[in-house]
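Heads up, the chain below is alone and in the form predicted on its own; it's given as structure tokens.
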Amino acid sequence: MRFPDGFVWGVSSSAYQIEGAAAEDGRGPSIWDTFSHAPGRIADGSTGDEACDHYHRHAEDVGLMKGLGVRAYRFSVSWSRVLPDGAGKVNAAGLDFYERLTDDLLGQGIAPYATLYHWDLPQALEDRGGWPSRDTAERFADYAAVVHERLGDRVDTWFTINEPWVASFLGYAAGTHAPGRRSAAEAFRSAHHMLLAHGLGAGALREAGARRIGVALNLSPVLTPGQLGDQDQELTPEDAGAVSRIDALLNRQFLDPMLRGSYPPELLEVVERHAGLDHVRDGDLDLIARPIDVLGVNYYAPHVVQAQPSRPGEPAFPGSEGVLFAATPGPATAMGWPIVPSGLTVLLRRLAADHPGLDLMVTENGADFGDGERDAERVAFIEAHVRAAHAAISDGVRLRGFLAWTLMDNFEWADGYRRKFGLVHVDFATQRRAERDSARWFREVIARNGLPAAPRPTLETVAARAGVSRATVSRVVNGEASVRPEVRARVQAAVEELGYVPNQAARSLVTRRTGTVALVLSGPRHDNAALVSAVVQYVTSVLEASGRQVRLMLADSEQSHRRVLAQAEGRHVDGMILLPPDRQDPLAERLAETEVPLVLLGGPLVAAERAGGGPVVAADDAGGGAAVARHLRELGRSRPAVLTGPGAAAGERVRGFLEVFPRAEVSDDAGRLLTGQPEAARTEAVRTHTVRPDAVFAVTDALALEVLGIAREAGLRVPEDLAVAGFGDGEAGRHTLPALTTVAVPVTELALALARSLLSALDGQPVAPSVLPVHLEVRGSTVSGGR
């Protein structure tokens, strides 16, 4: 599978994400570090100041994409470096780095890719008004000349921004990403006003001579759930509707200015009832269309939606009232994004049909599949989507490259240093770098200037080649007579074209012959009604969609662990989801000894992958209890005592929030007066004890309760005298008085992780253990007034 001569292979970085040095030599401020810096922003409490540290040690990662052999390296460029004010006076010295970077590029043979904005606002500019203030396009043109002047000898392509709707719905509407405001008003006018500042940009990078010209679009195929099956399928006039104006708020609010000179009719009527539209002055569309040379295109997974008209909008999309943003059957990355490679051919295509004539790039496709060298998964991940870039080509798609995202591993955004998307590990405590087994994969891939010998062909090698999904593929090979002909003669073709031979997996999708799995509940675990509820019902929901019959069964004693054993030996099962007690489960053990694919929830990762359990999805328990160490800290609490319990998550909670508060600064006396004693000894003690706590951190919710019933009786102020904390996010905490602080597990997406590492492994593809971030929800028991 080789790919056409001149095809450009690189990868893709962003400046706030590994450069480091965050007030050095003049930088300034940009809205990231004031969003870094700000509590309970980043999900790990971290910040970017260090990164990568790639402002000192850019030499050696250049020298990392020389042994990879890449062709071009697309970065940012920080705009409070070069610009400290965001206007006004320039950095020599964040030009001169730069430049030096530029310089190496080239001495090695790469070819430099210029990203002027990739989401790192000066802040100065955002204290002005930010992007809802059409100044702000304007000091883009201006910032724009001023690093052409430096490299424009130099740097060949240009991307003007990246991701405008990231940075204005997700910085403006939800206020997850920086500066953190949530304004549908304020989104749509950044947006404009983002569009504009390219297009500004774009006509001061040509005036001073630019060669070529781009942008960087997140774009995604807005699928129904049966679409992603039939992309064909005829929709109801709702959901036709619905899949409309989400494609309308993500993908055509960018393209259409851009690429025709015109916002679409629908889209207005939303922006007019969420901002007026007294910010699109007459030109500015004029401007905004001014032609450009090639489209970025950032493809991570499609966007898949259907009518509900009940549905509240989300906040990432004003005006998505009556639209569901369904869950997809089918493996997942460690995000939870859905792993649809063929999702990039569609789009690929609909992009050249569309706008034809258009060079078209790959500037981002990448995943996270958790920490260590060996990722199989993502070798998997990015192979799929190389197999699906060039199905499009095979179609008359003029793309010209791809590259991957990202070099090594980063600063994530709002999730800090825990997500891992790079082809190069980086132990952030040393700055150590190591290739993965996707960099000497990739570095294959180059060499070759297409895939290395081929593997047998997957159910997904084959839907990517015709354009459909999993499923479809194997009602054809099964002969489903559901499947339209055009689309199975589609089907049958990739089928004779890659020498597919279906095994088990494929034609189990269909005949149900060994397709029944088994979701077994190992016995009762502590505080964790909801947890259960959401596995039953959203595993079962997920994994019937996709073709399997679920059984639902007891192990809580020898004699029904016996029962599941013997349905996994004699095969009666395809595979299992093990919710095991807190305690470790030797049921897990013996499961691993069979030969049938088995998911654990929770539990402690080492051991079970010591035990041969295989996949695990478990929540940030650590994390969790790192969060509230973080939040009793900035609230000035000094003496805290922890309550633990039983089982291997109570011990990780602690150990987490440990990791904050040293256990020189836990007062164990005060733990031991509120546990281990009748409840007249623990109020005594509490009201009398000279070392009283501060404050007080349950690893359960139940244990929280119980210290604010001890509290009230003690006749101690909460949380004047005594903050309280928990973990669990019950429903009973939300309704005391004063309402529980505590930390929200996400049940729903642990559910759906579950399924979707068990289709991966049913379907023999690698799955790594996947752990889910937290959320501290701050009530009343830790801050008078807190919701």
Ligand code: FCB
Given for the second form:
Amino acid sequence: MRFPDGFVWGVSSSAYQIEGAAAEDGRGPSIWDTFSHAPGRIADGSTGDEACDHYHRHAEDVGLMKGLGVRAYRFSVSWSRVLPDGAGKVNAAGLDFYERLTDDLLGQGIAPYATLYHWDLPQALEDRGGWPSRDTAERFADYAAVVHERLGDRVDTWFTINEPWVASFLGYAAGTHAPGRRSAAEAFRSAHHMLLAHGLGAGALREAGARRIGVALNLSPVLTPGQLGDQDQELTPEDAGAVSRIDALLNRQFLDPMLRGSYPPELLEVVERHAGLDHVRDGDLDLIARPIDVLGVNYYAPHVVQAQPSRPGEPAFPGSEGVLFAATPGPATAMGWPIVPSGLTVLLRRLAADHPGLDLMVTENGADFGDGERDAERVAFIEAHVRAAHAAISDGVRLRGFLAWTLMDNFEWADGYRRKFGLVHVDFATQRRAERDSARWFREVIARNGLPAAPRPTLETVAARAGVSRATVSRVVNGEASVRPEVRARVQAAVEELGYVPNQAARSLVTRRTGTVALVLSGPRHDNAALVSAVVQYVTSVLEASGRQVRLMLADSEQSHRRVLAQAEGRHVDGMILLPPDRQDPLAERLAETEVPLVLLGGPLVAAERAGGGPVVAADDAGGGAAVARHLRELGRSRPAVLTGPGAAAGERVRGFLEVFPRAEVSDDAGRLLTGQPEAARTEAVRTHTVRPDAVFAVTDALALEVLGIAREAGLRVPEDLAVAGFGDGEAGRHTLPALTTVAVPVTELALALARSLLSALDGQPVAPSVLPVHLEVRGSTVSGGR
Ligand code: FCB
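Let's compare: the form predicted on its own is above, so bring in the form predicted in complex with the ligand.
Everything in the complex follows now, all chains and molecules, and the chain you saw is the first one.
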């Protein structure tokens, strides 16, 4: 998946979120200094006083960007660093900083993109009325000219304002952002004045000779819950009204004045009701609609709404009475924002259709996903959105670049430092930066100008390998009888060596494609609920981003097995992912006999049994079992018991354990099936296993937790008398006392591997089985004083 030549990959940031040095070198306070210092405004009580200390560490940070290979860096200029009072006296030292930064960037071959306003209005201007006052828009134009005068010979891409909707409605209506006011009237006036500031600022920049001018808007498709699953769904007039009103408030309030020179009529009614229209003066719209060169699109999630007559308006959306902002089922980021990559494609297509000829750029996209450096979820999120962007480009959308939000963890506004959006992790105690997996992944994408794909052997490569003509290969592959046996054997050997799969694209000319794939869940999983939810989440988002519909199916009864089989046999789906293929479960085998590409989640044994079938993705269950066994041995335990359950994974875990701990040393009843027995018998069995040995390895965390309970009842000390280890998602046992030693299964990676394998299989590419490494997490249930 390659992007057009010259496509710009980069990262975005903003001044108050990273710079720190809040009172240094003559910087004046901004509304975010005031707001963050007021009690109770920021979730973790923090401020941006120090943030990432980027003011002093910009050279290191530019080095990080250079390391990623980005072509552009979009940063914002702090207005009150340049004009401490918002207007009047210029602080040369403030401009010096941006000059140093710009020169650093250029020195490393990175294009500086400057945003002039990312929410940090000088407090002095707020004191004189803030954005509800028209004067602020005029001061913005002066400020734009001052910055351009110093940097204009080196910065050629300018963004006037970042997300005016957020700045005006969260700042002045909902009050959750600086300056924290709560007035619908002021919010609408602010929005208009930000539009005006954009127009006046763009004018000042243009006059000064700026080459490329744009704006960065937060834009979201507005959909009903039904449209989330099916974009073409017909809406009731009420729902259509709700969608249109929120779209007018969120998107068209900004797009239409800037790009068409008018407000949407239905919006004007709302504005008039809340704020009157006096603040909109004759000629304003002409100023606002000055031509721009690029529209920056900040996309994170769609807005999902539906009509609900009795509903009061949302504070951030004055005018939204009668509209319910619906919770979205399905995957979400740690921030709770729904993950809907296809929304980006929908949005970009719409912008291209509504405003033909305008260059677009994704100026922000990224996600909050916890603190770790192994951030497969962030990779998945951005990858899915990169695919979604590519889909739009394939439709002819003029998308010129993709800037990830954001280079490094930073001050995430009202949420403080709890939110982690960085490709680079920041330890705020030491200011140490460390690349996450997502940074490494992004570097690869940039280097390739696209997403990596497995090389695909062609008929020609097979022909060259076998030393025959292409036509001969084609005849063998198509099963024609007219080929001599020794030639056939040679071709078949080459096909196997190269992993050639007949070209699916050509086939699809004759076979009907449905654009739908099925995700089949067979029954409750004993081993790992977190895995199932991760699979549902990532498989859905990755496959949807590739333009497919995902159909979720349950296969927990004979009847449902038949339904699933019928889907495959009737080719109602293009491919299937099945979990889990239990060894006692014939569904996998029967599906493998159909034509439909199938990917399984299962243990390596299952893979071996199905040699020649579809690709399998599995965790290294045996390796995990062995790791537990080695750990117990190192602790000097000599009489372990093993508690097992049904399913291939359990079998593999035990097998791995027994590779290290010979069966003879394991307590006699090892390996008995516990799950599925009547409650009393089962408890009794667990009890016997728990009381005699000096260690227990349970194949699931759930079972291990039972053991902990029984040990407590029996007066056994854990881990002194009995060491206990489980196997699972690493979460369930984190909060017990003592916490449970367990094998963490890389759920996100497994889920991603499933999705990617199916995509490759659908493309007709060869897909090798993948066995992913697991990780032993040692805690207090095996090592006293452990975490
Ligand atoms: C956008 C903002 C940016 C950051 C991301 C997560 O709305 O422009 O500063 O907060 O969201």
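Under this definition, the rigid core comprises the largest set of C-alpha atoms superposing within 1.5 Å between the forms. Remember, it's a predicted structure, so these values are computed and weren't measured experimentally. Residue numbers count along the first chain shown, from 1.
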Exercise for the section: Align both forms on the core first, then report whether residue 700 has a C-alpha shift of 2 Å or more between these two forms. Expected result: yes
Problem - After fitting the core, residue 52 CA displacement of 2 Å or more between these two forms - result: no
Exercise for the section: Determine, after fitting the two forms on their core, whether residue 571 shows a C-alpha shift of 2 Å or more between these two forms. Expected result: yes
